[in-house]
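A single chain, nothing else alongside it, follows as structure tokens in the form predicted alone.
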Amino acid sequence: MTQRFVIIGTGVAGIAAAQAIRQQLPQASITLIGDEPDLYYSRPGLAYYLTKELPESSLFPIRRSALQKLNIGIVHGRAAQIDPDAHRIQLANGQNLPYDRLLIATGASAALPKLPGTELEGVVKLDNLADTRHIIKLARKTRTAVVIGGGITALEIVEGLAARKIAVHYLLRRDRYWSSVLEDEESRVIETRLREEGVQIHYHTQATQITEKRGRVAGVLMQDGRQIPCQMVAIAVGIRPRLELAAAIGLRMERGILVNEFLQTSQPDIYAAGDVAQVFDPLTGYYNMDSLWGPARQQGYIAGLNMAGGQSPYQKLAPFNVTRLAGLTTTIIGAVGNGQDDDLVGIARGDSETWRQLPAAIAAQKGFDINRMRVMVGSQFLIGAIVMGDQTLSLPLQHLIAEKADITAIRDDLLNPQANLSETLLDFWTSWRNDYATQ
């Protein structure tokens, strides 16, 4: 008989899974359940979108008819219950969908706080394309609007707001922006291109009410007492992974939904990927979660190898994020938050050592009137980093890091203020990289 397998949601991790089947078994039954309209999109595309530098064309890597072309069936609509004795699938409009092997890869939705006011008119959230399309619309009759949220999807509104002509206020609850993952002088850099922006930053702000008019936002009430009118607020504090379908039939679950290294979950017939799994990690013993785009790709393509029969186990790759932060492309890599060891020394360089005059090797992007690098050193092996502005080094430390290359002949110059950083892990990547390609 020929093999049936089913995937819930149709997101990066969905995509991947059914790209993955379709290669090993060309003749399996392969369908996509999501009641997502717009099906497939760039999710990091929308920031884009909301600025106007990309067009919406532009958000889809994939068209619906390349999909049918793999013969892969698409099925709009909610999944509203799974029978896993039956091997079977539930839609909210009565239909059933019979499975032999099953993908839940439903993602995460954006949080909403405990907030007076946050069903009017007005408030909006950043989540998916319906979201980004809705924000548009209110922009053309919004003159002030009001951001709260602390990471990288509130400033992606407050960017794509202000280039809209829109007077913002940003709202932080503490003394600068994204404390847990930037320093100091990292936040102050971004908030510097912010107000250059015309945005207005308010610090040790919280908002305890968002007024309205008519049922439409009018205004954010702050608990100092003083209010901001608007006739826009954005919310962006967190994601929750949709785990209502898992829940329900009793699968292990913590913050998300337990697998193994191969994606399995506590009934090895169902399988977990993207936003809603915790992954098993066999080097450390702990079970991890991701909410990146790439960790979403790499886990559903990896779920659908195994699900199609494969042996093929997750590998969990130092953390790698490539975004833009007040208009300057910023490199996240491995560990660079505030959770230290005692031997972990943190070392920043800036401007003064002019990367962007190193040899053009590596393909990097260049032309910022701010670049800076910081990089977190281990005893043995480089944990973190973060590249602001110049991408020449970002290859390089992503390499590094993800491979514990032993730095411990270079962690002295590395440690001294005196050496040039830059052409240190440069010198030190080349040599590296050269010995790596012949083992």
Second form
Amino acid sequence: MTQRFVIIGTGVAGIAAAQAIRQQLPQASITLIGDEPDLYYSRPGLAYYLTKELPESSLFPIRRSALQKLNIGIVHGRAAQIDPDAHRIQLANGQNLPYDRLLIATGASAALPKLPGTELEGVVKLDNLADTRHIIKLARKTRTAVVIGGGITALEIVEGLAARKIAVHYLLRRDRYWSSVLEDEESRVIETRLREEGVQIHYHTQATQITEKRGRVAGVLMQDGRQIPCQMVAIAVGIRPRLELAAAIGLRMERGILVNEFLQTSQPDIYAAGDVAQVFDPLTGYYNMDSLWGPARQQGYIAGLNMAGGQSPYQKLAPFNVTRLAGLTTTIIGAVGNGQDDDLVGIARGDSETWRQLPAAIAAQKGFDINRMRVMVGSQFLIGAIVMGDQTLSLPLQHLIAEKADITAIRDDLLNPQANLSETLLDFWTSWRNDYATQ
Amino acid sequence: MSLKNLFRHENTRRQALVKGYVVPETARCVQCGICSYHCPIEIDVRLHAWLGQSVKDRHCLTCGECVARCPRGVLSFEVTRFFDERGNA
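Got the form predicted alone; any chance of the form predicted together with its partner chain too?
Up next: the whole complex, starting with the chain shown before.
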């Protein structure tokens, strides 16, 4: 009998899973279910759509027709309920869909803070393509906007609105930007660049209410009594995994759906991948969450292989993201963090829990104007790194950290403030790569 | 631009054509599509990045637009070693 595979979610994890299953089983029936009207697009690309660097039509890497060519069925609708005993999914429109193996890749959606006024017209988030279109439409009538939140998404909105000639006020709860991942000096570099773009940053500030005029945003009231009049309020305080389907059938969960290294949930025929999954890491014994494109694709692919009968473990690499913060290309790799950030509730998009871990490492730093580098030096390996501006070393560091290159020979040089950190790393990378290639 | 420099530019481009091509580092790519959008001859560079394939399209001008525009440093030129510095096989 033909095996039936159903994937809930049409993001990168779902697409990668479908492709993996099709590779393994040319005859199997594969169905993608999604409530996203635009199907599959580059979520990280929305930031560039907002800054006008890309037209909307360029956001779609794989067209519907390409999926149809792979004989992957697409059901447009919302999965309302899973019946694990009967191996059946009920859609919101009442339709039933049987499955042999199921993948939950429902992703995450923006969390809203407890703030009066978030229901008003003019309050926006940046979760999906529809949100982006909405922001762009509203931006035409907006002179001033207030952005609340931390992490990458908040900055994407700040920069997108600034590129659209809107006066932007950015509210931070404490004294600096993204304190859970960046060091003081790194936050300052970003903030200085934002100010140069005309963004007004308000420190130690908390919004207490969004005020209204005829159902529309009129301003933001702050805890010190001041009010910023504005026509738009953008909120990016983090994301919440979409867990409703899993919760209703009692799958094991913490912050996300708990899955083993084969991406399998507590129900053997149900798998989970992407932003919704909290994945077991056999090396540390912990379950981790990332909200990154790369790991989502990798998890989807591995889940697909295993659903098709394979036994491939997901090997968590040092999570990394290359992003632009205030126009400055920034690569974050491995554990670099400082713990808490009041501007976020839980995880944000483009974020990894691993980054916030306080590494057992010493920071070796080098900085000149906008080009900065911080490398977390462990006893034998590099644990993490942040590279801002000049990216010459980001790829070498990514490999050295992911492959756990033994840095004993250069450790003293790395930690010697007089030594040239970049040259030491580049020389080491060149010889390590040659050795690695000949292994 | 002087005539001499014009030739030098063309020479560099031709050298690049026979000596190298654009390679992606797939793990860095988020499929935003800026590379494909800026390709003057509409090569789907993004698809190459998804599949982890070098852009060995014979139409590729090696103009470097995709390499320069990628916001995440996914793309780079890689030199093939079939020719020595003088271009001899």
